[in-house]
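Here's a solo chain for you in structure tokens, the form predicted alone.
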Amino acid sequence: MANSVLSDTAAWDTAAELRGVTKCFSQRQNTQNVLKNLFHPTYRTVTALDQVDLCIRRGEFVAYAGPNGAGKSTTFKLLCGMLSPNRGTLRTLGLDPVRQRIALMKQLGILFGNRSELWWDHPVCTSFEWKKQVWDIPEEVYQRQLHLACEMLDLKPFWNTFARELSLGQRMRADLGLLLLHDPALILLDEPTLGLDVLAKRQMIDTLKTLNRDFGATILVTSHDLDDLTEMAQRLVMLAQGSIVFDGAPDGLRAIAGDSRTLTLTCADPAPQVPGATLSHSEGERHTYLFDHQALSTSNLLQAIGQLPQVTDVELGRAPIEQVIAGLYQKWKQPAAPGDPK
């Protein structure tokens, strides 16, 4: 680790830390007058990050999760230095990531879902080299590197392939394995998992598992796939219109939402009604409710299902945790005050 003074309350170890963080920006606003918009421009100040408090600790695997505007990107660019708050105190890896950003970027690795580091007309090992020299890796961690993204990511099939002749999913497993070259105490992942087919997905999952569980890597990931988020972390911080609304472990989130399940039966007849629950959706003959196990025990829920003629199967499972969050971002949103974020 760089030398470098961490801030009076910061553990030695912190990998990243937000202390009353506030990020706003200015954002022009069109009016339907011409000459308005270009001599008298109108802006709104729209707050992205609000009075933020988080600590990131080593070896931790955290899952940022919330809806789009929420603030989740714009906190990764703060913690590599690519923004500064209007407000707060914010450490990585005990560095100023605005001040000393370039020691920060030695021990950070960073890989964006929709973009990438590869050479594009080039083959993937080209990439690799390159990096070797620019970031001036030494022989040692780059070869002990190297052999572990290729084992874990299963690089050689197209090592010798040309970036823009690789699958989505093989363009992801090489900027991981790229990322991994300089061997970083801390990795920062927006979205590595979009658009990925199911192995594909599978594999990059399992991938960033075995980097925390066996090598103690401290990883940040965002991703809009709930069930994604909670398999691989086991912590899960939410954020809603710029602010933290949880921060424990995924099954917390049932504990605030309440005991949600889910109801199915199969019958010929339309959907019945079925006393404390709430229909859903139905497919076919397949109709789908939702009902708090709270206040509806199953023995009382497959009593009154047994009154209902034409039955031909039940169903009962726990509902999806995307359903669940979906129901808490109601319960947490608020009306929009002028110049926050939609």
Contents of the next structure:
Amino acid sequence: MANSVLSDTAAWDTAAELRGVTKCFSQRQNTQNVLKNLFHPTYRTVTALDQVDLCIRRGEFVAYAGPNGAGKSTTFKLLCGMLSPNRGTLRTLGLDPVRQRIALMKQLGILFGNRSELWWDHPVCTSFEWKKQVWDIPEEVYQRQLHLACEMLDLKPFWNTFARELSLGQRMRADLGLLLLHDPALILLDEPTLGLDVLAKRQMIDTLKTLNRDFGATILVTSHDLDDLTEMAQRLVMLAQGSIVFDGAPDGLRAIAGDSRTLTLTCADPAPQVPGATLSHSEGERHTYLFDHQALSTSNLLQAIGQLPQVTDVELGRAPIEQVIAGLYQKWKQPAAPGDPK
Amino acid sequence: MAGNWKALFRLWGVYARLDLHWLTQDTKYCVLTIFSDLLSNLSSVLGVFLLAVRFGGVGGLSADEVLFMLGFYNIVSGLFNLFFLGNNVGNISRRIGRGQLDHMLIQPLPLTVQLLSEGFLPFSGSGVLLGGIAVTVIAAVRLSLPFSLPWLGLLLLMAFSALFIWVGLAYLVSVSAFYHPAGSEEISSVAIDALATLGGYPLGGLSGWLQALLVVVFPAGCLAWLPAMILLGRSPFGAAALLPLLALFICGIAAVLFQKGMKHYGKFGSQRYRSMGHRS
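Other form of same protein, the form predicted together with its partner chain, not the form predicted alone:
Every component of the complex follows; first up is the chain already shown.
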């Protein structure tokens, strides 16, 4: 971190910047041999991030995606100074996250989906008062942000309820409201929609979009739900095995993955063979297939289905982005051939 | 530096309000807490005091001197409860072992300010201190001890030195939780309880080397026995300097090792995170 002097010009319009950042962890490997575990334990080095370069401009809404263990949370922890990198340099809002943690935390908001900053045995309102004092938030900013949080997240119905008695959706709303109180310039959200029902998730997504669009907040968000991410963000950064494998607009991902589509047939018989399409799964009388739209046109497909008299209904659609990504992750797990684009 | 002091006083105010709200959330709860505090106070003093009365003193101290020592012990443990009992601040190995230091790292405050403020419980945690003051005053009156300013200053110095020896030792052993989080999660409470168990006994009857061991190596004797001997004028005057020096030494070592532990935390991260409330 001593050499983490990035250009000053970048500080103004760059919210976060990682240059050649590598972060490794060691994992203890215990065997059935008790004596070996006791006196000569072995460790395995896991590279969570491998020479990652990433720049996030102010005002961007970036989705950060990847399978479990890809290094998403590690990136967040590095950006807020909880961890220090093994190699490389990084800056968050122009500051060194480890050395300038206190100054950074006045401008940064971070929320981990499985953690809460609310005071468990106190009403929600108490946590907000607590944060005002701990962050030393000026009264004017506090009132403005509190009004904003209450309006967008509808906090009033459970304002005086003990945090321990909130539903998961209410807790996430309260936590997000709490995060907004000091008007952070950069918001890091790790799995904010984790475990939320459809309605709560919708509200969370709408709030984040409003924060970015109307208030210019820079947001970096992770989620396992790629459909949510692609709906929210203008830019998608994908990690696999500690490296960035895709960085661009969500539509660009489909271009890499091909134009995969779904075909769902309803018929009483077992799933029929459809030339050019592969059966993905069946649920009762509904059978879903995947096909590449560039290789098989819709007219040719419908012509083929017309030869199947037992079919009573036909549905066509785009393949869910998760299915597309799953295929890509499998591909990325293979060693890359020289010259393969990332 | 001035900013940190300002923040510390501001935060004591916040945590005092939180504590008051917590204590007064429910009438039954409030009454039960105060009643159980009274019982706990009485029982912490009565055991050793009744022994002293029955045998006309213990370990070279008269019954009233034992009472004074027990009052002083309750002042020290009361100060511990007042400043460090809340939110696992005294039991810091729990926060380290459970990977919950992250909650502190996202606050725009130095860790020291957070650790000195977050455990403040002036309402629910002051029962033992008030009881300790009452017992000490009663014993001091019975012993005709001088209530002069220098004597009271010495009493405060001894009390805060004993407090920081206690806290410093808890933090010193808690450092192991950075390296072995699962095994050391409860190590601070083991250290705190071990000192508390031995801290309320007069050590006068023990051999010299055992006394030295219990003052310097495992400083249970510094919580009440040695300070009481100094305040009663039963120890050489130089002994009064030992306690603050020992407190500084233990806290200094703990601070250095804790910082090393924090570096380890930053390098290797937390091996585990337990989502159960990080303040309970």
